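Just one chain follows, in the form predicted on its own, and it is written as structure tokens.
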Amino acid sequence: MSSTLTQNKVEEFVSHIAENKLAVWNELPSIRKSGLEALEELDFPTTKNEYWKYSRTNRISKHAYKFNPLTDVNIDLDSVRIKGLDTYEVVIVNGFLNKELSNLPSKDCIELKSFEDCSTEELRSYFSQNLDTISNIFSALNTAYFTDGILIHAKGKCDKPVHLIHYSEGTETISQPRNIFIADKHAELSIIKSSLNKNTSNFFYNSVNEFFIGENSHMNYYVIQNYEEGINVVSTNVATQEKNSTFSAFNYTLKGDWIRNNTNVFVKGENCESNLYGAYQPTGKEHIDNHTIMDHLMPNCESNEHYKGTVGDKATGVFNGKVFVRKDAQKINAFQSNNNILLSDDATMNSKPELEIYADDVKCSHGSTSGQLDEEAIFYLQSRGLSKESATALLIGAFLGEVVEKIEIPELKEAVLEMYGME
């Protein structure tokens, strides 16, 4: 396809969204400007683009999407609440904050407000600091037409986690939430993100989350992706760490037609710890793609990255993780690993861990494995009285359990173990 034809396709795609603009687009025009300008130059990526080699975006680009705030909606929040865990709840419906359904904090240690309650100057100091809107059309699209935004600012040790619940419903509907999470010096914040969708068909969920982890602060971000049919997801997370901070991102994908997760961490201070963990298990014809970047810019830091997946039926899994160690980032310890089990002859896994090192005093390792379940182990478990299905489930649970056990909140860990059938 020629560049002209592709650009016309982008113009047509964007025009449908622009025609459906709501009153909110009269707000924050200077914030949206960079995204609008980028969309005039960008094309939808094809498989010739290395960054999108295994994820076809035509299933998104061929639709004419509209926005739908769904002001009157009935949501079963109990279905995504974590049993026994007290949280602040932020409910976002088709990309828009629903204050009536939310349980917002009113503590000195944490501030939560929508973008409409923020000044342009406040947002500009955080907005798109390390987000790629120049070459990534989905980040540019969110920047230009984000539906609503939440700013969560931890000023001390937050007394309980913040639970973001994203609800999606509709046909050829687009949802573009935008969130900013800030942890001040010595602050502690845990965020849980759950997704819930009903009656979705050709729904496009395109989110951007930006994290700012201050000096000596600690932030955890837990994502549970458990989608019903009819939704395509592009989720982009960008984190910036200052010195002596810890940032941990956990991504657990149980179901989803087509999901692309981008997680990029920029370590801009010394003595930082960064952790990325993920588990995924696509089945049927599902497609799950995890792309990560760990960028070490300063010395004396440590990063750990471990993703594990089982791929069944005719499903496809993708992992592409890249670790940068810049010239001035000496004495870095960086570990990266991706392990997979293929459960059928038709399952596909594309794994590409990468290291790009410009410093000479570092300890870095990366690796990838893909194989099948151990038939001897299954036979042994069957000989002990288990059915083949139970034996298979037990082995899968033990395999994925290593990254689920990293969860630091006991109630959440128990819930996720149960979701994966490991209770």
The other form holds:
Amino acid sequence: MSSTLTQNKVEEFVSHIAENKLAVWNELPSIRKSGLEALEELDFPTTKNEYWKYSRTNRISKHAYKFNPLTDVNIDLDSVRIKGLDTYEVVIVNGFLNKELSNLPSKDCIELKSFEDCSTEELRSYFSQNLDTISNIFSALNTAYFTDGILIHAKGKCDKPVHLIHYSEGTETISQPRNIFIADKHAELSIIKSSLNKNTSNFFYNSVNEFFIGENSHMNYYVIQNYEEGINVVSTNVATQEKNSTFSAFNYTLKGDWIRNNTNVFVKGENCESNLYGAYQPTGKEHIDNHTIMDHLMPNCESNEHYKGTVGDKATGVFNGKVFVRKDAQKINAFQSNNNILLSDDATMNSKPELEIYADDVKCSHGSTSGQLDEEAIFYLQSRGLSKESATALLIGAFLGEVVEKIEIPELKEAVLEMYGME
Amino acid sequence: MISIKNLHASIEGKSILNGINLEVKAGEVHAIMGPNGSGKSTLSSVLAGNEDYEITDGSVDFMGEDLLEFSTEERARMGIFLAFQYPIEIPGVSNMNFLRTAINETRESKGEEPIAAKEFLAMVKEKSALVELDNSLLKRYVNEGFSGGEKKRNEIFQMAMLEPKLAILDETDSGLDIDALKIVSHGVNTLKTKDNATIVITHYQRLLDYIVPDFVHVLYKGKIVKSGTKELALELEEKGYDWIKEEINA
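Output the form predicted together with the partner chain next; the form predicted on its own has already been displayed.
Time for the whole complex; same chain goes first.
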């Protein structure tokens, strides 16, 4: 009985989406079909579902959404540009690529193309090759009804980073961008993703990014989430690594009503390095959830994962990190830690580090801490003339700064430190 | 400069200070000595505004203001400086960043402009030389991984940077070898002017060979039970505290 009811809920939700009848949905039918079929089997998760235990999704599922490409739009791009950093800028508006505002180079080292400019063959060879992109309802929804996307193909050492700027605006509007990032053998690429939203209410941003990190390549993916109110975000990143490659994903959440990030890395080759870093600082009633999977399928690899957060007021933070070391993956060094500071009695942090090891010759560690600011340190700083507020800010900055310091682009590091109020 | 009258303070219901009376004038150095648990560190914490302590009676006048009405940071900006017995390590906060923030917030509270980068650096260079504090330590996180002596020198360096009216040195000599003691004392003596004052809290007379006090007070059971000049410190060094305890308890 209850499963029929939830199934109806998904059906109803999807039927509203399907009503939008976008022309782009005629493209890539076989790929979309896999998403549509997955949707038939999937329910909206309840908190009984372990993967969604701490994040309620009914705030998303209860609305009927429309798509809106917003052709005539005024975006303050300067507000997200990184001072002193030259990039290839790509602007995506409500899930649709805005070619006029974007710089899409076609060079020896890098090629940026909208999906419509890609051959079906090209897309098929990458799209949804990571099966994980249809295993939960939101990524299945994206696979079935993605609007537009961009394929970023690094073929060599890229001369400058790509800056993706996602703009959102509207009421009960949905944005479903899909992006594919490819690094060929020996390629090097950095991607920065920024978000901007204006006049949003009950907006649903649901993105899926797929990363293909080729042999001996190096890819860094930096995400800065700094949302105004009125937007719910589900962001799914799935990466596969070939041998001798390095992939690092950095996630800095400054502000956002409700955010769920899924970052999953599958290491399919030997001698790889994978790094996952994140910082979050929810306040008010914000809800910030980071789920990660670090899956070691092959031997002789190393992974480092470090997420840090401060949770204030009545806000909630969630961290769930799973590390798998598969049977054949010997000689793995996998480290994971999650550290939190609770700034108020009403703040909640749910931290769940998980480790599943099936190999016997590995070095793994994981740990989670949740504590409070050091009162003695605050008194010490106050006794030198700092107000309680700046003493607190300085300590928070010092705490979160550790993962901001990991940023490898100096201009970006500077900019993010500044966003966090650090120097 | 500071006038402490009948000061009573307790922590978690336990009375620690039981009526302190002390008058310190500009240009003076006062030493407060006493056996363990007599309330020496409590007095310094209370003067710095540590909210763990409850003031149950008495008053503190600091340059015409009712000191007890002010928060810790306000007291610091008014010119009270406490050199901690156990300086706190603060990972992630650089010494320089911390000091610049402290100076600028103090300036801001007085309606002054922030310190210019050049002026700040010049000041750092001059004042760190005073206590022979290595430049590499300045760039490091506050007290993190510092040796005992480096921590104490860092306290005096901060004091030099903040130029307080009243410095309270809480057992600054503890954990110092003789060379470090000389350096720290030299710093304190150099900073001494006719307009500022120092309260030196110590267990041992040794420090007072280098920072020579105008007055010496003996704190016992939360009260000043004996006051004198530097000769009193020598007497205490020689005879211990028992004779004073006997006098009081008699």
